[in-house]
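Taking the form predicted on its own, here's one chain by itself in C-alpha cells.
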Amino acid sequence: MSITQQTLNRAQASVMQNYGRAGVVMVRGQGCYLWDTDGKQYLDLFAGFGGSVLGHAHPALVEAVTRQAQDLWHVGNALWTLPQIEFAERLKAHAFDGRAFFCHSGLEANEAAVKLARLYGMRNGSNRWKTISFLKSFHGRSLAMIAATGNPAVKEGFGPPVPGFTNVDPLDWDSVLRSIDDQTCAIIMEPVQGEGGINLYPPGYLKKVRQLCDERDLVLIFDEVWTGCGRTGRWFAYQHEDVVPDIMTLGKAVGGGLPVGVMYARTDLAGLFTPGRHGCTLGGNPICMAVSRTIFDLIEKENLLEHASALGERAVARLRKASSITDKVQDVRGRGLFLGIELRAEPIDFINKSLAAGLITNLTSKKVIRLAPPINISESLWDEGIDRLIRLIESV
C-alpha cells in the first residue's frame, strides 16, 4: 500500500468531509507549487480558494510570521497591539476612511457587518432590520449567512431558514425595488460572484445600487472575501467601478492562508459597535496581522496589481482564442487573476483529471473552471499554467 493511501486511510478515519476531497495529501508548498506525498509536483492555480494569495512558503511572509512569534503570539483583544493597529492603518490608507474589526474569517466578518447595518437600522426608535441579497452570491455558513446566500443547495437540510434575509434576482431591478419595505437596513452583494460562477455585473451596476442605498438610506455592504487584496488588479474589486461602499467585508487572502477577516466600516458607522457589542478572543492574532501588514506590503512594493490585471487579460485573450476549444467553452470571464471558464456540458471527473495533469483547480456551478492563482506568479508560468489548461479541457 502506498504512503498516500495509508494517510487517505488515516484521514477518512478521522477526519470529517465537510468538503469533497481529492485522493491526494500534500505535504509541501513552495511559491506556486504543491508536492504530496509520493513527490508528484502540481502548479497551483487555485491557491487554497485564493487564500494564498502570495502563493507558498513566501520568505518575507515567513520572516514575519517568525518573528511576530518570538515578539508577540497572544494577548486578546482588551488589550492594543501595534500589528493590528499597523494592518488597520494600511487598509485606511487603501480602501475609504473607517475602522477595522478583525476576526477569523469572511463568514464571520458578514456576520458583523450584518450586525452593524441592524444597530444602524435600529437606531432612534426604527425598526430597520432585513437585509437584501442576490441569486448566485454566497456569502458563508453560519445558519444567518446561509440565509443570506442566494443559492438553495447551500440552505438544503438545515430548517427554516434565518429571518431577515431575501435573495432576489439582481438584474431584475423591479424585483430588487419590491423587496425593499420599511424594515429593510442593508442591501449584502459580491462585486464580482465568486461561488456562484465569477459573474461580473454589467457596468454601472454597483453605481445603481449604491445611489438605491443612498435613496432608501440603506447600508451597502460589499463581500470582498473573494475579490479583496488585488485579487481583481485592484486593491479591491469595487474599485473598478466610481462607488464606494458603507462596510468591506474581507476573507481568505487577507491572511495569506492564515485565518484572518476583516469588517471594515465607514467611521461614522463603526462607532456603533461601542465596546461589548460585538467581540472576537483571537480575532487580530498578532502574528496573522503581521503577516496581513506584509502582504499589503508586497503587493504595493511588487505592483501586484498592474500584474494581476495584465496577466488577466492576457489569459482570458488566449483561452477566448484558443481554437481548439471553441466546441467545449461557452464562455471566459473574470477580472484580474479571479477568472471562470464555463463549459457548454458538465465535464467527468475533472477535478481528479486535473490532478493526474499535475494541476490544481477548481470546479464551481458543475460547470465553471475557478481560477485563483497567486497573484505574484510569474509569467511564464502562468503561460504554462494555461497551456497545460488548455490540453486539460481538450481531453474532457
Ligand code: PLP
The other form holds:
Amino acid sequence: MSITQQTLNRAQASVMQNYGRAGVVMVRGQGCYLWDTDGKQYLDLFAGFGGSVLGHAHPALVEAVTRQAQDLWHVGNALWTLPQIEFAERLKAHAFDGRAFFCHSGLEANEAAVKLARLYGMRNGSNRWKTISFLKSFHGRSLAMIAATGNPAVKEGFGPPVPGFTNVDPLDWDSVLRSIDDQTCAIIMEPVQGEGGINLYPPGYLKKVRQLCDERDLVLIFDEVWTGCGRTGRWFAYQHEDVVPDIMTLGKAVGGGLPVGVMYARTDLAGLFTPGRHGCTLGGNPICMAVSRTIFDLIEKENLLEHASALGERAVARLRKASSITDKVQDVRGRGLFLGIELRAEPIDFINKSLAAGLITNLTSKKVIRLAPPINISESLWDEGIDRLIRLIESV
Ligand code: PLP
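Could you drop in the structure for the form predicted in complex with the ligand? We only have the form predicted on its own so far.
Expanding to the full complex; the earlier chain stays at the top.
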C-alpha cells in the first residue's frame, strides 16, 4: 500500500469527513508549488481558497513568524501588543478611517459586523436589527451566517434559521427595496461573489446599494473575506468603484494562511463596541498580526496590486481567445487574480483530473473553475499555469 493510501486510511479513521477532499496529502509547499506524500509536484493555482496569498513558505513570512514566536506569542486582549497596533495602522492606511477588531475567521468577522450593525440599529431606543443579504452569497458556517448566506444547501438540516436575515435577489431591485422594513439595520454583500461562482455585479451596482443604505440609514457591510488584501488587484475590491462601506470584513488572505479574521468599521460605528461588548480570546495574537503586517508591507513594496491586475487581465484575454476550448467554455470572468471559468457542462471528475495534471484548481457551483493563485506568482509561471489549464479543459 502506498504511503498516500496508508495516510488516507488513517484520515478516514480519525478525521471528520465534512469536506469533499481530494485523495492527496500535502507535505510541503514552496512559492507556488506543493508536494504530496508521493513526492508529486503541483502548481498551486488556488492557494488554499486564497489564504496563501503570497504562496507557501515565503521567506519574509517565515522570518516574521519565527521572530515573533521568539519575542511574544500570546498575552490575550486584556493587554496591548505592538503587532496588533501596527497591523491595524496598515489597514487604516489602505482602507478608510476606521478601527479594527481581530478574530480568527471570515465568519467571525461577519458575526461581529452584524452585531455591530445591530447595536447601531438598536441605539436610542430604536428597534432595527434585521440584515439583508443576497442570493448566491456566502458568509460563513455559523448558525447566523448560514442564515445570512443566500444558498439553501448550507442551511439544510440545521432547523429553523436564526431570525433577522432576509436573502434577496440582488438583481431584482424591487425585491431588494421591498425586503427593507422599519426593522432593517444593514445590508451585507460580497463585492464579487466567490462561493457563488465569481459573480461580478453590473457597473454602478455597489454605488446604488451605497445610496440606498444612505437613504435608509442602513449599515453597509462589504464581506471582503475572499476579495480583500490584493486578490482583485486593489487592496480591497470596493476600491474598484467609487464607494466605501461602513464595515468591511476580511479573512483568508489577511492571515496569509494563518487564521486571521478582521472586522474593520467606520470610526463612529466602531465606538459602539465599548469594553465588554464583543471579544475573541486569541484574536489578533502577535504571531498572526506579525504575518498580516508583513503581507501588507510586501504587497506594497513589491507592487503586487498592479501585478495581480495585469496577470488577471492577461489570463482572461488568453482564456477567452483560446480556440481549442471555446466549445467547452461558457464564460471567463473575474477581477485581478480572482477568476472564474464557467464551463458549458458539469465536468466529470474534474478535480482528480486537475490533480493528475499536477494543477491545484477548484470547482464551484458545479461548473465554474475557480482560480486564486498566490498574487506574487511570476508572469512565466502564471502563463505556464494557464497553458496547462487550457490543456486540462480540452481534456474534460
Ligand atoms: N465570507 C466569504 C465571502 C467567504 O468566501 C467565506 C469562506 O469561504 C467566509 C465568509 C467564511 O470564512 P471562514 O471560512 O474563514 O469562516
